[in-house]
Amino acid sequence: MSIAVLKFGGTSLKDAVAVKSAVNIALRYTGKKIIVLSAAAGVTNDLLKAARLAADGEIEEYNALLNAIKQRHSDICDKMPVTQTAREKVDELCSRLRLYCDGMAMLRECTPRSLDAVAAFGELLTTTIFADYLNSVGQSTELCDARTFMRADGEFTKAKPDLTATEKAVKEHLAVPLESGKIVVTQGFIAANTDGATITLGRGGSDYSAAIIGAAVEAAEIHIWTDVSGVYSADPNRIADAKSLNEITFEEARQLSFYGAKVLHPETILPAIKKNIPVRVLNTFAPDEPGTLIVPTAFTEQPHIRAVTVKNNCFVVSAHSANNGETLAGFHSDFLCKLAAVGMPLLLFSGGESYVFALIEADSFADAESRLTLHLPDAAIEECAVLCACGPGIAAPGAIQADLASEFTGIAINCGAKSVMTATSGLCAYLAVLPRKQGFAALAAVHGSANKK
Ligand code: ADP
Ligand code: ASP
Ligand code: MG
């Protein structure tokens, strides 16, 4: 059976107008379909904030946030409109959410497990509304709780999906409604672990859910619906003349998202790519635009810089060897082990005989410093940005690539780059580590230079 998997992100569900646009898009697909939804834009952040406030005993503040979340969803319910049953379900979900936060306030505790339990409400709310609305406009729809089939384990807040178990469970749980002609609506981002607890796949994880579900049912296509017309040559909200790309390879998209382009979640679409399922990124608010197709590999394109991104919340952590007779491997692996113990995402690592440096991601200097002090007290830390340019084969050997690389290096150095790498794994990306305040200027300069040709 040919199945389409459609995923709507938070920006496509932010209010009743957006939800209606998403519903209209869903109705354009005539065959079998599975609809995977995120929470409404900003709601996951608010939920996590409410949980933290509760654990800090900030009673008024977390209750105010919970009231705002409830009001926002009631407004969507009013404007859709939805049935009384769905309204009651939304109220019930909001009451349960408040109970969880009250419990956290009483215990003054906020474990990753509790954060996941609270974060799940965003997706539970949007799916309740969406499925009810589809039913009320005469589209037979089944709301399937993702925790019945999405299996994941590992750490709370960044669980690893169990693809084999999930594939089996997806087939078990979704085949019947799909075969009986129902539209399936389900949550992205959330899963159940082997103890049956709610666990999430990491921020932005709904794309991942869509790809896993799409791969499990061998979908004919996976469409990621967002608020821009596909993957652009740079963030269109930052670079005015950025262009939507017709296609981009999986590896390029991976590099882009790893280094800050939030249009797709890193690694998300790998399960789909492995099964050769086309993944297209499309615009909920301009549904007739073609968007961007993510292709497994580039065909015979000339090397060129296709897209650029910058990630700002980065820190360079560097250390010198103690020169105590340690081997190079010992020096590097000791540094990496300590960095792993710090537990902050590693973005880049490089080093030589007596010097190592790593690029990590952290919320603030204070956060980076306090965590590093414990494990790497002698390391130096500096705020920075990382610029990533990607394109077909640009980091492979060759004359065209040499010109591209030297142009990129020149711009990066003009912007004060501390380090430039033009021979990266995957052969499709260049990276430059820059002073943070130069990040956006470098992004604009590389984008401008790549697009003037
Ligand atoms: P959703 O709610 O659909 O998951 P996100 O806000 O996570 O949407 O991602 C879409 C946003 O990604 C866009 O609004 C855009 O600002 C940002 N973005 C960053 N880099 C790019 C890029 N290269 N192409 C398209 N969008 C990008
Ligand atoms: N709602 C989740 C988040 O904001 C998952 C997603 O939107 O993909 O991270
Ligand atoms: Mg997203």
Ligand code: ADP
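All values reported here derive from a predicted model rather than from experimental measurement. Only the largest set of C-alpha atoms that superpose within 1.5 Å between the two forms is called the rigid core. Numbering follows the first chain given and starts at 1. What changes on going to the form predicted on its own:
- Once the rigid core is overlaid between these two forms, residue 75 does not reach a Cα shift of 2 Å, moving by less than that.
- When two forms of a protein are overlaid on their rigid core, residues whose CA moves 2 Å or more are considered shifted, and residue 370 is one of them between these two forms.
- Residue displacement note: residue 288 has its CA displaced by under 2 Å between these two forms (rigid core superposed).
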The other form holds:
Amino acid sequence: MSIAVLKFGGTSLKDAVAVKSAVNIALRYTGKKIIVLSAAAGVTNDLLKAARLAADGEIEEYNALLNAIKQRHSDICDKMPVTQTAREKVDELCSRLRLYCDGMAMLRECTPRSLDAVAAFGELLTTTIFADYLNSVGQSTELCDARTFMRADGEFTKAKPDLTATEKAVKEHLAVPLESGKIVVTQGFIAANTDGATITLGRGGSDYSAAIIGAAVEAAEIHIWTDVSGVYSADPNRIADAKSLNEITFEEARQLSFYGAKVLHPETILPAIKKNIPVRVLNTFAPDEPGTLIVPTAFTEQPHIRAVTVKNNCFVVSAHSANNGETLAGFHSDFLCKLAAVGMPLLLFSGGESYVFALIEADSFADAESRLTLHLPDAAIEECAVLCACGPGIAAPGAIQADLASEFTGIAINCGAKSVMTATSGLCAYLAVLPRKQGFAALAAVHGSANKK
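Any chance you could show the form predicted on its own after that form predicted in complex with this ligand?
Lone chain follows.
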């Protein structure tokens, strides 16, 4: 019998009503199930804030945050309802959390290791409540601590999973409860390192955990339950007629995420994609909507633009060679090294014999300008927006693709584009660099053109 892996994000667990909805969704699935949970919405941020306040000696402030976290989970317990055993476990977890923070307050120290230990409590709380409620409605459930099978190493707060060790441990620890017909409930972004210490995979880690677990058990599909009905053709807050897509490829999702779309981080589902396991993004609050299926590659279909996004907080950085005998490779390498020292994300790089061009992301012009002036005093910097349009095979050779590229280029140029690229390596995206004030106008124009067809 196939195995379904269901991951519920923080907004799907924000209160008792949301948790009940998530449980009801889980009960709709037949067969074997593994449920991966995040912390309730906002709780991880509150936990990390409490830890830092404790280390700063802000006793009243961190205690107030801890009281609010405990009360929030107690309220969920009151409205579910759950057993006395679960209530006691919630109280015990909150007491242990307070002891951690009290220790940091005494030491006036907040290490990355301590932050990971504290951050874990959010998911430990939600899984305790969720598993108990499943049992209370007659479902045989096994609460499995992710740290018994999720292996990771590297830096605290941003560990890298050991995929080989984790796959072996997943099979060892989850096989018995699954074969006995139990629903497995576990945490998302927490793991154990080689020393047995709690370590986290960073933000987006619960999607990553779900994909790793799904790949290990060779799940039929992985379902990511969140507060939106899948991946949209454009930001629905900006484009009124944006619609949820039935399907999108992994590479398209990667491009959209990289250039500003608020979708799940595609790298987090790569373990599933590598094993050809489809990932579906669904809405906990509209469970009958089909959501979006993310697949390894597109089925044969006519090339078309199906999604477009814009990233506005970008800057063009350009420089010219001093013609001092430096080789082309040396000129490019020197520029990239200096740009790396600036410490801002590099989105795109291009260059020729006498010039280099880079696209970077930064929160403010003043910040970008001050850093660039320090490391690249001779470079020119200009604010811009980057428009990205994605679709199956739109950059491959062919008459239809040529028409699509021409139409995209025309819209971009009309919006003042400084540069247009319609032959990207992934064969699924067009890019245009525009004046920042034209970014949203170009977004609307390309989306409107694509949806007339």
